[in-house]
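This document opens with one chain alone, in structure tokens, the form predicted alone.
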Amino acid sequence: MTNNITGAKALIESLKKENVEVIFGYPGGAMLPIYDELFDADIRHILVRHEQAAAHAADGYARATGKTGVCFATSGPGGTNLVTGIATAYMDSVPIVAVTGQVPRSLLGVDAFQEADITGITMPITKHNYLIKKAEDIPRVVKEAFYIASTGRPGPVLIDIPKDVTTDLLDFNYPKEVNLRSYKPIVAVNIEQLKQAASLITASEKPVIYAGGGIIISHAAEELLRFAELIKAPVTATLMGKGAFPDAHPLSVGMPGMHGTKYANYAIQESDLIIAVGARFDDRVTGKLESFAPSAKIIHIDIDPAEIKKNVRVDVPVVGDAKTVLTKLTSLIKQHQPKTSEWLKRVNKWKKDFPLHYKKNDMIKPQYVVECIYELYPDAVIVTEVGQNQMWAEQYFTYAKPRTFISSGGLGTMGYGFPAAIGAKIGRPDATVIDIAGDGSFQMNSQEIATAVQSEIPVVVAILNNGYLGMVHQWQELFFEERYSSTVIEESVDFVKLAEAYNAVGLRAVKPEEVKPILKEAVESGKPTIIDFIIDKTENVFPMVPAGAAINEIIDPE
């Protein structure tokens, strides 16, 4: 026990007890006592240029490392600027702890300067949040926050601390454990559910494994591989599940859904059994629900019971951690002799007949840029913005390991990629970290070039510059009679000059033969680098399932 320390010091000491290595934040009046204590602490602080970027950087750090990310913001607009990043983490089940300053307790509720009810605002987008009223509660609340954020289905937790609480004194005693009566993450797995699942699997002739981000969160990639090879079933991985199963493995059929591979969608639609693990059957995967996998029974394995049966009918629900469930299922059916040989022949024929494709010409194709990144840096951590760039990054880079693809999935947050890449590089300094960006999305948080330069974070941003808000422009082209309302942004900024204005490296490629040399120059510079790839404006993302269609009703021009 340490006697008579301030609430601010108790917060910093509590974060140290949780082995926090880095905090992404932006100071303000309500946070002054906390930042004063942080000045002498052996915790690295990364000063971002916008609070939204602090939340995204903490998120990217968490996804790249598996640890809980931490971000700071002041009261009022500081807290509200975190909201998009917190919502992004919530949708994708990412563990972050956000600490916000608040006006003094005596001013709560009177519309004081820079007051906002941040706990009320973030209630729908956090696993839990706290408004601390007593300094002595700080150690307990921090312990609980990290426990809640990182266990069960992970997610963001917010701690709001009035300024006068940070200056009050307390006797510091950090709790050794957490015991929350209302929060008990499910650990045990129902054996009857497992037996029912095993029975369906052994009877199946056309199974498909549908793997989601839960595989990565639970560190279950090896268990998934063993399970898939045991039952000899094709594996399709969601956007959040990229890297959970090696793309190059013969059983891999790529991503399903709106911009998934034809063969993944065909396999799902013709399967007799879907084994969903750590995935939530979101609308981008299922398409028209009434037409989704019409002949398949469904086993849904998820740690969050609220996700099971939420979107699709389920024949066998299995509530539990993916790693535990796959281990037990594999043990139950280890003597199984799969009946899938004919099914795999059919799936492999689809893979041969309907590969991902694009036509090359004398312009830079965005798909080619991604292929070159993979050829040069196959072990890179790829972070993406949102839009066409995100889909090309998913389709044309061959992912082999978990936590090498980082992207905003559920919320689809433009501006996510660059600050998330900064967080990922902090978490994995020895990795090559490349943000594959669009010219529209990058501009939403381009001010973070200053963060990367000041903190010497050598991330590379590969902008696929087509002068459009590409994905919306594509929809306008295909479904709105080419009425391009507010989606043309060409010649809006010189990204090379922008990079140089921030003292970063700016590079540009306009010909296909320039792509690889410039990528090498960017990575080898050891500095924050922005590459402006001037790509073919006519290129769109295919395959594509139109909104409201079944996932085998695919647009894919030759």
Second form
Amino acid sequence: MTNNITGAKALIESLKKENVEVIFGYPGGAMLPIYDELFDADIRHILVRHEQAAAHAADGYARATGKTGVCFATSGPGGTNLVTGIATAYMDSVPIVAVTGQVPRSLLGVDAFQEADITGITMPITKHNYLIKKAEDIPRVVKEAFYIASTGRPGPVLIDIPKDVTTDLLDFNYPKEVNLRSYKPIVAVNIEQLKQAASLITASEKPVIYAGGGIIISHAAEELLRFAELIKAPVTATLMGKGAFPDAHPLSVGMPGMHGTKYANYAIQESDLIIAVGARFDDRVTGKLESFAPSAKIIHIDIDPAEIKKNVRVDVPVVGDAKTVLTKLTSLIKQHQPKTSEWLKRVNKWKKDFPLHYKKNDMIKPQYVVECIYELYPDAVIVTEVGQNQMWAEQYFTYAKPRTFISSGGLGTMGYGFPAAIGAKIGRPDATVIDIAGDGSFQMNSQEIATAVQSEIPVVVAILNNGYLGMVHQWQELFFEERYSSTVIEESVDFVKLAEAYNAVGLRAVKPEEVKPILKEAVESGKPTIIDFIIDKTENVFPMVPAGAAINEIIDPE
Amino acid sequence: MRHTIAALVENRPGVLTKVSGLFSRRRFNIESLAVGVTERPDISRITIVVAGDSTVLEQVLKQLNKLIDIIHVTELSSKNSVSRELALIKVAVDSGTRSEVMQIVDVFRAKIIDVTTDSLIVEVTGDRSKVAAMEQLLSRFGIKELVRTGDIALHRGSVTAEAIIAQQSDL
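Could you give the coordinates for the form predicted in complex with the partner chain, as opposed to the form predicted alone above?
Below is the entire complex, every chain and molecule, led by the chain shown above.
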């Protein structure tokens, strides 16, 4: 217990108790007392250039490490600039704690300078949020915030602190335990449901395991591997589940859904049993719901009961942590002799007949850039922006481990990748961190080059530059009679000069043979580096399930 | 299909916003919502009547349960619970109709709580159908204003909030 310290100091002390090693943030009037405390504190602060990037960086840090990310912003516009980042974390179940300054208590509700109702604004995009009214609540609230953010189905928690609360004095006593009668994230797995799941699994001849981000969050990749090998079922991992199951494993069939592989989608559609683990049947996965997996029974394993039966009918629901459930399920059926050899033959035939493909020419193909990144840096942490770049990064890099593919899946936030890569690199300083970007997405947060340079964070941005807002352009090409409304941005910026203006390294490649040497140069520079890959602009992302179609109605031109 | 949901929640600012915000953004239809503090000052009870099939009901219950400030949520069926609503109805009257209105009020065991030369305010308590019947009967005199509390409901028998919370804390 420490007597008579300020609210600001109590906040910093509380964060230390939570083992916070880095904060991404941006100061402001309402945050002055807190930033003053931070000045002497033994916590690294990364000054971003826009608060949105602070939230994304905290998110990237959390996804790369499994720890809870922390970001700071001031009242009003500081908080509202965090919103996109918080929503991104919420959709993908990422644990972050956002601390915002607020106007003094006496000015709350009078539309004071830089006042915004940030707890009101973030209510639907946080797992929980707090407006602290008394300094003595700070330690308890911080303790609860980290607990709520990181347990159960993780998610962002926001703490809003009026400026005068940060200067009030309190006796500091950090609680040892959380006492929340209304939040009990640990659930015992229902053994009856497990038995039902087991009997469906042992009876199945055409099972498919549909693995989502929950596997990664629950550290269940090994358990998934053991389970899949025991029941000999093909595994389709979602965008969020990338790395949960090794892409190179013979049972892997790649991603399901809109830009998934043909063979994953065919397998789902012909399967007699879908075993969903830590996945939520997103519309990008299911396509037309009425036609999804028509002959399959569905086992849905998820820690969030509200996900079960939200989108699809479920035959056996199992509420619980993926790691625990898979362990128990595996031991329940360990004598099982799978009858899936015919099925695997069929799936492997699809795999052989309908592989991912692209044609090379004398221009740089975006898929080739991704393949080169894999060839040179197979252990890299890949972060992506959103759009075509994201899909190519998913399709042409062979992921082997959890937390090596970091991408905004649920919200699809353009501008996410670069700041998230900065956060990931802080969390994993020994890893090569590469943001696979598009020229559109990168421009949404390109100001963060300044952050990377000032804080000496050597991330590499590989811009797949086609001069288009590529994914929307692709849809206009396919479904809007090639009317390219507001999607052509070519030659609007010189990315090499932009990098150099920020004192970062800027490189450009225009020919395929330049790709590998330039990637090496970028990584070996040890500095923040922006590479402008001028790619073949005619290249699109395939296969593709048109919106509203069943997932086996998949387009894949020769 | 109409369902009555009882939620025990932390008595804190913003909780009601969290609940009503959840309903609007998840496209659940609230028919009525009543909130008030319970016998324990730290706990409020929200009674919500929601329209939808059993899938909707299941989602409503699960989504409500996810809110951190919600301690317990349950559906109250007409079998296991009693529910009441209170309505105040301002009816137009004149010397010719006043006594007829008063007779109806009497039959319904309702009360008159305000009298002027050209109107009466009737207070009626009952289940939804009783209030509806009252409203319908009075409508031909001319209803000038009407306000209703929405349903409030309690479990029959010995099931109490206190017991539910005690059980919850043991987990």
